[in-house]
Amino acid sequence: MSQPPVAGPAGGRQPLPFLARLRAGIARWWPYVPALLPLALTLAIVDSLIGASRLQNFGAGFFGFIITDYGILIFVVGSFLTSVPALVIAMLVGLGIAIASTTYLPRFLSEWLDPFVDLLAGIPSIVYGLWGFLIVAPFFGHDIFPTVAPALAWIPGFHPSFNSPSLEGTGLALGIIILTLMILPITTLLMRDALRSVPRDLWESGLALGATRWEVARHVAIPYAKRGIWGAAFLGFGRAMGETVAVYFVIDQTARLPTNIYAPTSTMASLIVSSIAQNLAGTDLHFLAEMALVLLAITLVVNVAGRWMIRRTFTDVAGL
């Protein structure tokens, strides 16, 4: 504890000794240090990337399609082509799981099944990637794609460029499937918590008026929890955009736009992980650092927006 001021001979107050004042200042300000560490780490990462890139390639050509002139638009498009469909599928499936868990399943069964969703969220991405490359890709390439491709050839983007899709099974379609499995746990958990934040009075009032459980979920619970659901979508999209190793294993890593859903392509994250080992110096490293800056900016904006919407949802609940 800091020492109290000492009364002087004339009844005045003498200033605290230097060490006592230093201890008092530390005791006052040290709780702020852990809270500021994430911000400091983010700024340090941004500063390191700016220093490594030197921003020498930024310009109109950097966001173009010409790879030899360090254009990244192909990889930006590839990232969105894998992340957006995966997000749509994960949101639809995750919302179904969340509604079933909060509305239809008995409480004891829901509490028994919920940990399995948490377990999926903890599986490392390298496991998803190896599983997709070694098990899922051959199965899709030999059994699924040759059967599905002719049946869906009338849909734009589903018509194969050749007589049959690649027997290897890797490409955009498998990348979407693996990303869906990877972001499904986080979207499901967030939507489940958002639906569980709906006051029980609203559920019981809807049921008392004669509505079915589905009607209450559709017309009452989902609109009430819409900010949390949108927040889950933003955070899931940020996770999908930043996934690296799993996508690198299954997307076939080709620096061109896909001609159909079975074709290979590349994303910003998969390009970085495949190129960084071979380009440790020179202009190529600067290019990769600049691409990492773009990817970091996208994911930061998406994650901040998602967390803001989730916080708004639970703030509204607390204000009731």
Contents of the next structure:
Amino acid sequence: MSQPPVAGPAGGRQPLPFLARLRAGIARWWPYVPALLPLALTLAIVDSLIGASRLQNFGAGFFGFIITDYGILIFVVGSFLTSVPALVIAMLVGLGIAIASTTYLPRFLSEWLDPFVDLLAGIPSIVYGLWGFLIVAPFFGHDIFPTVAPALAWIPGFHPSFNSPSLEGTGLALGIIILTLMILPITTLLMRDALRSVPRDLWESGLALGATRWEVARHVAIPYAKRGIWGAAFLGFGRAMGETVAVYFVIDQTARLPTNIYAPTSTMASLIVSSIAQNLAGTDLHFLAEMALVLLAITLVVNVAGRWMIRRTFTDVAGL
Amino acid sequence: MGAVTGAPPLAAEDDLRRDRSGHLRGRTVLDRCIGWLLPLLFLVAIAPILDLVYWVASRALPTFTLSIITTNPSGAAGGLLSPIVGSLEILLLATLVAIALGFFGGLATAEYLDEETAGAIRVTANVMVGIPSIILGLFGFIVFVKYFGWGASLAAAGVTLGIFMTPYVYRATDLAYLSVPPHIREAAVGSGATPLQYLFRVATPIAFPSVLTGIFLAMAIGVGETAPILLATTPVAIPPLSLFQPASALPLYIWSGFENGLILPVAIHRAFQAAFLLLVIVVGLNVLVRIIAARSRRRLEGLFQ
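Let's see the other form, the form predicted in complex with the partner chain, since the form predicted on its own is already up.
Full assembly next; the chain just shown is listed first.
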């Protein structure tokens, strides 16, 4: 695409006329304008949030526990309390599905089941939320939690205290369950891709040495695809932290730390979304913008790390 | 890439896995058990969704009449005309914005930038995909509703959703043009095609189906999103007459139903009907994508034989 140097009659380079230089410059540089738009939009988002916030509030009080006075820590804790367990379950189940799909299932079955799992990633958040609130919450509140809770009460945090409005279905536990279902397709998909990228030679040499398929998957494929699996964990975590509407529907949005796993609580995203029903002006908007900045910082770091790991995996494969 | 990847197909029964008396060895038994148990995990992923689809359909369909899609909502009752029309209008505007912002970036990254720059720029687009949608919503509220003074409007919702969909269109375009085989490009350039002739006559016809599937996938993701448009428009009972009037949408209708408590049976039915319509649109777009992808793959295979 670069402009060839124009040779003058004397063999030396003549300065191009202005318009030709302009044309050459545009031909050289125009691709950067549209290509950098996503970065520009990301920066515009950060800039608008900084503009709407009051950054001097990023002090000790901002991270304090006090809800009435610009406290944010309980929402950060709430976000981690829902996202981390959901991520752990989704990673374990997703890894199992990924191994089953790449290793054990016959081709025709995995070709039918894989697109089905991918399709689940497209189901709108609000449909999960509606289903979780109207169908799953009553079912868990009436049938599952009352049976399961006494058996699990010895685990710290699993004892339903009788003063809090517990065992009604909605709350932290249901938030974790719905969140798990929502991030399961994406973690499964990414780990499946990671396992698919393991060279056939490695599988076959493992099998030829007499290892079973499970042993090859466990000791060869998973270590090889480790970075891709970590990438899936990071991206799944970012997805879980940012998930908003469905969590808001089933978590019984209450601005306090949960006393047990059945108690209502709040995440950063669900607090932002719940404030929308109220009058959004002045200090409220400042507070939400500051919270959004914290959430954005966490998700950006997690996503950059995840993408970086996945990219490394692919270059490794390409380099083989 | 060249290297063959992925697990080899299942081998036949292997005598090496048996001991001298013909019994399966312990490790082999473990392998067989895992081989039967792991696929059951698919049920963990799929069973809840079948339950979801069953309940949404069973709550939506018995009271579903044609008047629901031809009348506007009134209070908790009425129809779903304005959310349906609003959803389609917002989606149309958002798709145009996303194509305008995303297509040329993907094209430039795939065709006109050197490998290293393109790789770095791809990361920025992938990271933008990871921005939580509620933050996009807050951005749209701060910039379009407040700063530009558009108010709660179809325009603010459409542009915000369009920005949300931009990186998806960008990635799809990028991948589509990257997937044009190098030998096709070499053949075109070698037979004297100018860069523009190559772009319009060679690369675009090959890449177009993939770009189209990417746009449809972005639409399928965008139409179900609540958070980006939640602050940019308000659920109103009539479809908008101009860009700067508020437009309702199916997700917003469900949202406002939830905020109003979802106590009346008719409100619950309407919410499930809106959810059912959303599912139909999303699944329909996904099926469309698979059909286009399968057809274009057949066409390309014919082309390269």
